[in-house]
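Just the one chain here, laid out as C-alpha cells, in the form predicted alone.
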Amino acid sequence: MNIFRLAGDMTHLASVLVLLLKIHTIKSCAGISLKTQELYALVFATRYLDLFTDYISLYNTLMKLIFLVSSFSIVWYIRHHKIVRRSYDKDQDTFRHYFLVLPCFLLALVINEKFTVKEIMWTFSLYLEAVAILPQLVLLQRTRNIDNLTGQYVFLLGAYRSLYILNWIYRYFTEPHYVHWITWISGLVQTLLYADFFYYYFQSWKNNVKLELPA
C-alpha cells in the first residue's frame, strides 16, 4: 500500500458514494448509463472470484465487498426502483454494450499471464473495465447538458484510475521486479478514455459555467 493506491481507491469509493447519494436522494438516474452499470457489475463479479478463497487483508476484502454490493444496487435500483427507473433514459441510452463483452473475454484467452479459470476471468474484468465507461460517455455526449453530480461522478472515476498509473510508476521503482503489463495498458487505454471528458470538466470548472459535451 502506498499513498497514490490508498488515494486511488477512496477515489473510486467516493465515486460510487456520489453516484448512490444521487440515486438515492434525488431519486434519480438521469444521464446515468445502465449499461455501463451493468458492465460494471461483470466486471467485479469476475475480478473478485477469490473473495472467499484467498484471504489478503480485512481492508481488501472489505473493499471487494463494497464494490459488489454497490454495483448490483446500482443496476437493481435503476432497472427495478419505482421511481428511480422513471428518470432512465433508455432511449438515450443505446450503446450495444454486449458487443464489449465477447471482444475482451476472447482477449482474456489468448493474452493472459496464466490460464486459469480464476486468471482469465481477472484479466477478462481488466479488459472490460478499460471500455466500461464507453456507454455512459456516449450517453453524456448525446444529452450534453451535465448535472453536478453525474459530472463528479464521472470525474471522480477518471481520477481514480490516474491515481493507480501513479502508484504503478512508483511501485516500479521501489519494487524490484514489479512488471505487470497487461493491468498497465488496461489502465491506460482507460485513462485515455476519460481525456476528452477531463478537458471540459476543467474548462466548466474555470469558467465556472454548467459543464457540457461536444456533440
Contents of the next structure:
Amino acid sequence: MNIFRLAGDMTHLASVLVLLLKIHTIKSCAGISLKTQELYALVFATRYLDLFTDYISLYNTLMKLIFLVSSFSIVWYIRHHKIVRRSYDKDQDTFRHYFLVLPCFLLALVINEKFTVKEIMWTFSLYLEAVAILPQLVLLQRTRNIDNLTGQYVFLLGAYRSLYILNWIYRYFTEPHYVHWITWISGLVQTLLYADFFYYYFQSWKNNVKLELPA
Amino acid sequence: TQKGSCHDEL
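Form predicted alone already given; the form predicted together with the partner chain follows:
Then the entire complex follows, led off by the chain already shown.
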C-alpha cells in the first residue's frame, strides 16, 4: 500500500459517500444518472468475485464490502425509494448503457492477462469502469445546471482514478515485475474521459461561478 | 500472502 493508492481509495470512498449523503438527506437524485450507478454496481460485482476466496487484507475486504453495499443501495434508492425515484429524470438519462456492456465483455474475452473466468470478469470490470461515467457525463451536459453535490461526486470519482495512476507509476518503480498494461491503459482512458469535466470544474472553481458544461 | 497474478487493488 502506498500513499497514492490510499488517497485514491479514500477519494473513491468519499465520492460514494457524497452521493449516498445527497440521496439520503435531501431524498433527491436530480442530476444523477441511474445508468452510471447500475454500471458501477456491475463493475464491483464482477471485480470482487474473489471477495470470499482470496483474503488479501482486512482493509481490502472491508473496502470491497463498502463499495458493493453502497453501489447497490444507490441503485435501489433511485429505482425503488418512493420519494427519491420521483426525482429521477429517466427522459434525460437515455444513454444506452447496455451497448457498453457487451463490447467491454467481448474485449475482455480477447485482451486479458489469463483466460480464466475470474480474470476475464476482472478485466471486464476494468473496461466497464473506464466507460461507466459516460451516461453521467452525457446527463450533466443535458441538464446543464449541476448542483454542487453532483459536481463534487463526479470530480471525486475522476480524481480517485488519477491518484491510482500515480500509484501505478510508484509501484512500477518500486516493485520489480509489477506490470499491468491492461489496468494502466483502461485507467488512463477512464481519467481522460474526465479531462474536459475537470477543466470546466476547475474554471468554475477559479472564477467562483456555477459549474456549467457547454451543450 | 498473494497468489500468482491475484489483484491486490480495489
